[in-house]
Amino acid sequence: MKGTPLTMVKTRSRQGGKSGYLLFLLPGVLLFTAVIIIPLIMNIGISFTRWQGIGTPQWVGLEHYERLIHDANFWASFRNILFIIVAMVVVPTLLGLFLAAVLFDYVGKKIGPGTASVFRSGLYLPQVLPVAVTGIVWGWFLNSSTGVFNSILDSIGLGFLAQNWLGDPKWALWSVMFVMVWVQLGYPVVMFMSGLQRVDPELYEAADLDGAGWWQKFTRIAIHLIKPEIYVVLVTTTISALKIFGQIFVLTRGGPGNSTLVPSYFAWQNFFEKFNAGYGAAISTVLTLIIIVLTYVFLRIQTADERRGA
Amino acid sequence: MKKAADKPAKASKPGGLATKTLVLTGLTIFTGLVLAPFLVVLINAFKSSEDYSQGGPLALPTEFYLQGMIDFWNRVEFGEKLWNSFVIAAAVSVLAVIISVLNAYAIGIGRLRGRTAFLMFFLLANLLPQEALVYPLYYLSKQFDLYNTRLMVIIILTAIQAAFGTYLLSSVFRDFPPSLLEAAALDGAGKLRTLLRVVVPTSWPTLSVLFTFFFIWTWNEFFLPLIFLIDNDLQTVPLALAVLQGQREVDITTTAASALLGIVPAVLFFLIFQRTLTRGVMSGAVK
């Protein structure tokens, strides 16, 4: 990989050279700055204006930052993303490494793995849905007076259970939470139950010979050889629940009160309801923030963990 | 594979039976209940006001009802959105392919200088929440009249995906074997030649998972064209059905009706690009 030396740079170039494949880079890096590059930069700066859309933005430096600090509905949508990321992140990671395994593990060695991508399908649906259908859904299943859940509950006698599940500021992130699960869980089923196949057969055999259970050679070698799908779980499910938006602007809008408010619905609002894209621009820059962060870190920790492994 | 095949002997000694029947059976039940809402969806979206009011929602609808369904359809003009949200999918699964694989060609085969820096930055344009660019690009769509087009959209999501795609098949090109590319070279091929006739041929199978991928990702996209799609006539499948949804006087036969259409273009793609979409997410799990 050393450099070209100068006087083979010319009769290279047509075919060797690597300067010819910046030509191949040139319609995407057009894009990424239009798209990506330039809006990022301008979102920053108008995060240090008042400005409402429309005239010339007024330079206020840090203010909105401060008034972050002090905004009960900013720590209030930060509060509710670690409810969401215990949904999204926690419950389905743990959820799924058990059902993987037991799909894996014991229906498809000893029922067929016919049996288990069929189960397999039916856990992964309901990430197929585009998120304002599983929003319609669930909003129906869950409303107070004509929904699913409750007139079950009627049917079946407990309707003294039934609950505004949405509407009412006890229950509703419980609900959201519940919702989350629902469509986050096949997700890491997949990854896990492909992660397994690399699993040799005879590292179990072997653990067999040494009188290892079922329990052990799940905890002791199945976990340790699928750690980089878990790992593209947790960063990946990390990331779309600080960005969740879609479910809560269909469910609950936020609602009631700040019950279900996260920080990109935080944002919007104040970009196109509340025509503050200063304060919104703020908001959605320290959002920014906080997942280049979280996926350095994450990044860090899995180099180290695989180099300690090799 | 063999393997696997003695071990149902192990399977058969005494409780075997027993312990099979309760795993599958309480798989059956808990998938049953990750399915369910599905099947609620389907019953109710064939019932009519009147028979939802009488037998409530788990009840089998009395008569094979369509009425709500066609109405539904009329009123939000379906096939228009099934169009637009088609046009957007395809368009940017094509685009977004293309960018991806000339930069991935670039970078995982033409070795660029400084191509850990510029995968760093793909992977973060991707992880970016949508909102820390949205405003800017609304205030630029108004600048350059392309607010409340579909081209805007179009432009966004595929840079967006392009991103993703540009990330992953730079790993998987990194790899790509020397020796078609030495072979290429010998018979005088340049990079154009090269790329159209021997990698992007070989990786197609990887190409198509991206394009499905894509093209789903796109089809159920719901932030950007709530912002940029405002004439009724623009608007795709899923932000038609949540804007109906917001007009609170429709009923519960409607919201049935609505969902199953959102449903069923979802659910079909999933069946037809079902090995596809498993594949995908096998290489993108190792990568």
Contents of the next structure:
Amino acid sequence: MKGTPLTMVKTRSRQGGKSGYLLFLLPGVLLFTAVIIIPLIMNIGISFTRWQGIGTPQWVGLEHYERLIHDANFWASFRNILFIIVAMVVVPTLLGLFLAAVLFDYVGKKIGPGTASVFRSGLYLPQVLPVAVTGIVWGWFLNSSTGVFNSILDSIGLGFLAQNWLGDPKWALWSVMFVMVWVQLGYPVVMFMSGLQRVDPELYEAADLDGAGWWQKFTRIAIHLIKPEIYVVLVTTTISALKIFGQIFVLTRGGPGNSTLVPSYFAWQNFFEKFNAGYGAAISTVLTLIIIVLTYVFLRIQTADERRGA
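Coords for the form predicted on its own, given the form predicted in complex with its partner chain:
Shown next is a single chain and nothing more.
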């Protein structure tokens, strides 16, 4: 039995609406394909070849991936990236939760929201500064002979603690981690303060009636309700940590030795310093695969948690 004219009009209207949405999505899909999908496919293809960036690539199959397994620098880069993840994900997330709660619950309510906004903006400032600028400035601060840190230690009689912060393999990675905590901290603070604004004040009032303290309200109410923001911060900062390049390039160039070498810089070295594009592409492919898998795992965990909480 055929539908009535009104039903047919509604059906065509829905179909037309979907077509309209697809039309608006088309530029983004084309741009994503041109900028992400096609280069990714080309990179994967290059990883199976021996190529210096010019001339005709020579097919070598899985040779580069077999080489990765036995490459000490490759494994050192991933060992270092674990420390970078601590500095860019774990520490900023934990500190960000605490600072966001202090700014929102204490500074914003006791002193004023304007003061809280000033502190929030100050913490977020490193996120908007160019990577080259922050790297050069911190390079000056950490310089072994003219740096601010060593000068301060000398001035207070602790010159014996002065170190070659970026030139000593024992201290270089820790120094980079310190810089990355400073750079990354503002992002979770902004995200978590935004999430705290969504919390219904009546929940806090009910908790006060039950005799709950600040810490109990923070851990039992606030953290539970801003879980979406926490997941977003964990995913985005983990991806940023895995593909970190600029700060390493400006501060240490992966040295001394391989003490601050990370996968993205290791790939860049093979692409542009050693002219071994095939090997660099293999490193990039492995890194991309790890990022995709970790993102999928995070999203699955978030979805399962939201279903349990529904």
